[in-house]
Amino acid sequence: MTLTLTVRRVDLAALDTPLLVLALPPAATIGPPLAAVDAALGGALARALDRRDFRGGRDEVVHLSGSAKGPARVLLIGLGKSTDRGVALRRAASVAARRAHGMGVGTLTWYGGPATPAELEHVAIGLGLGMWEYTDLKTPPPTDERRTPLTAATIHVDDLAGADQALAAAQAIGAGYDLARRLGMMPGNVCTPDHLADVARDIGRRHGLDVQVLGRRELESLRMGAFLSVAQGTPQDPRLIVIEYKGAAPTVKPVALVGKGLCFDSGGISIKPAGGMEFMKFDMCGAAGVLGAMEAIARLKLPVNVVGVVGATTNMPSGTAVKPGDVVQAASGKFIEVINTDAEGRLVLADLLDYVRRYEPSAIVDAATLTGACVIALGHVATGVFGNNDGLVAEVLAAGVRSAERGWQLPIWDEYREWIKSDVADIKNTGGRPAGAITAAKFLQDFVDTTPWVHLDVAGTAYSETDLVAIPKGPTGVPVGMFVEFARGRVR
């Protein structure tokens, strides 16, 4: 469902709206235009602040009933003590939209004080993130139990300069998030490798992008033994998907975005525990991030060249599945000993990273729900960031700050390479539990040669198994924002 967004100056007190959202910081005071709103509410806003019923803390919500005229309801949302006002506004907007969607108000008006175009963009993205809901596979409730979904929002701004551009950018990025979250939420029997390929073709048709889809036979001709070893246990055809966005001159080297697309990961022969295995439908969130980013970049019409590459398959146990101890040969020629078949994402990425080098990219950024070890290291707050080029790492980290998808750099020193040396091959696909996220990244480094490269381990940030307050449990849309801001940063 799409949220229609508008920006304009409004008279908050006289506004005929089902819901007026006021985003307020700690120790907020009542000045214009809040004084007029307070008067329309019979002083209820002032009382809530004076009595400290509302203190402006992060995610704090207080609901006030309106009067016969003006806003029917007023929702106070706390901004908290964040040092980044844009990020605070984004989160508050998401909380507000989620509440409004559940209340069944249909439309809302947002006021968060004066906002720069960048802050306005954060608000608009946050509203879209909060109202998002996956209902494709749910039977609608009876008519008398249905609530009106949130379909439109008006953002009050004092200064309209730059507002339209900010709103357009937010809508483009929001479309990317929507696509990525929808793909992530789909069950594995719906979001198959073929479905990801169809989505890529649809993006290409709508935006005039070149799309190429390779299957098992083509992968065999390219000698992608690492990718194919993961796919050999499933009857579904693996798919290597390439989308090319050409927004700059042909002589300008592209940036490459690469995503792991395990549409379901059972672990293969090294099978995962049954408890929670249903969440392994989210193992394609890196691929969803690439597709969502390509959607947003195309809508933004950025003057940059971007190649998006996705490797899609499923990792299943069967009589034909790869076994622990097997040795496979990657397209680069390197021989890999498969120690654990559940360390499959890096096998797919090995061939993707080698393949994308044919486009001579100026930089490669890959994203994958790669390791549980990264979740242990960073929890569900930060994306693990690794790279072979400090300048590129700094670029990606800055993109994470701008997009409210923070990352944290972890080392890939040469000492870690010792842990993935094999007795029978050039390299093995896991170095054991210690530093598991680092040795996984170190494995990937073997397949990028000297191309500037960054790896994003989004295992802890691309989806959540619990409610996150601002958004429900499920896919978050990470790393769409980081990808898009990285591309935007290249042309700023």
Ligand code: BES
Second form
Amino acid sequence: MTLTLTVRRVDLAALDTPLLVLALPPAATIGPPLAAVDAALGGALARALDRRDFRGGRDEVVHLSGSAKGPARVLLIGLGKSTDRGVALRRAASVAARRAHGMGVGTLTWYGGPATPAELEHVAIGLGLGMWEYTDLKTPPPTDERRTPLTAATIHVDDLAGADQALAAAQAIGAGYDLARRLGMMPGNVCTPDHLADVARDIGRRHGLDVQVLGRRELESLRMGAFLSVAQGTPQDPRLIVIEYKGAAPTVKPVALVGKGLCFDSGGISIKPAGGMEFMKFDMCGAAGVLGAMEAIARLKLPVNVVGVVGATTNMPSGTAVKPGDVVQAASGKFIEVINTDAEGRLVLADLLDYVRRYEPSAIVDAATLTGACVIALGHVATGVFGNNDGLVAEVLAAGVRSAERGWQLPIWDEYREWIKSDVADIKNTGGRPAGAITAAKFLQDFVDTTPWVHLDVAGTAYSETDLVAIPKGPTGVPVGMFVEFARGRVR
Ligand code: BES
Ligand code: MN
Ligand code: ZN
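Can you swap the form predicted alone for the form predicted in complex with the ligand?
Below: every chain and molecule of the assembly, starting with the one above.
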């Protein structure tokens, strides 16, 4: 379901809407615009504030019954104490849209006081994130029990300058988030490597981008022994997917976005415990982030060149699967000892990172649900950020701040290389428990030449096993925002 967004200067005194959302900071007072709402509600707004029923805290929601004339319902949403108003508005908008969608009001009017175009963009993206759901595999309830989905929202702005542009950008980025979350939520038997390839082709067809899809035979010709070692346990054809977006002159070097696309990660022969294994359908969220970002970047028509690369397969135990102790040769020529078949993401990425060299990118940013260790280090609050170039790391961290997808840098000092030395090969694919997210990044670094490169470990941020209030459990859309802001930042 798509959300139709409009912006206008809303006159609260003459407003007729099924739902008015008021986003309020802590200790809000009733100024002239809100006084009209308060009057229409017979003073209920002032009473809620005076009695401190509503205090404007983060994620706080109070539902007031509206009036026969004017807003039929009023939802007070707290912005909380925040240093970044845009981020607070985005979150509040998600909370509001999620509620509104569940209530079945169909449309809402958002009033959060004056907003800059950047803040308006946050509100619009937040509304889209909040009402998102994946219902394809649920039988719809009987007609009389159905609630009207949220299909339209009007956002109040005082100043319309730049508003249409901000809304268009939000809609483009929202489409990217929707796509990434949809792919993430799809079960492994539906979102297969072939499905990811079909989605890439569809993006290409709709936006006129070149898409290439390689299978097992082509990977063999390219001698991608690392990627193929992961895929050798599954009958499904692995897919290396390349999408090229050309928004700048052909002489401008592209940025490369690379994504881990494990449509299911059982661990392989080093099989994972059964409890929670179903979450490993989300092991393609890096790839979903790349596809979502390509969708958004194409819609935004950014004047940049971007090459998106996805490595899609599943990690399965079988008679043909790679075994602990096996040594495989990556496309770069390096020999890798596979200590643990569950450290498969880095094997796939090793060959992808080598492959993107042919596009001579000015920068490479990869995203992968790579390590449980990153979840231990940063929880679901921040993406792990690693890189070989401090300027590029700073650029990506800043993109994370702008997109409300925070990242935090972890070091990849050479001392960590010690842990992944192999007795029999050039490198081994696990380094033991200490600094697990770092040794994984350190492994990847061996397959990147001197190109500025950043690795994003999104294991803790791309999906959530618990309800996050602003969005339900499941895929968050990370790292679509970081990718898109990074690309936008390059042409600012
Ligand atoms: N896909 C997992 C990492 C993961 C774990 C993502 C939890 C999201 C939540 C990855 O392929 C993996 O299994 N990594 C291992 C590496 C270990 C064997 C060195 C891990 O983190 O346990
Ligand atoms: Mn694994
Ligand atoms: Zn994995």
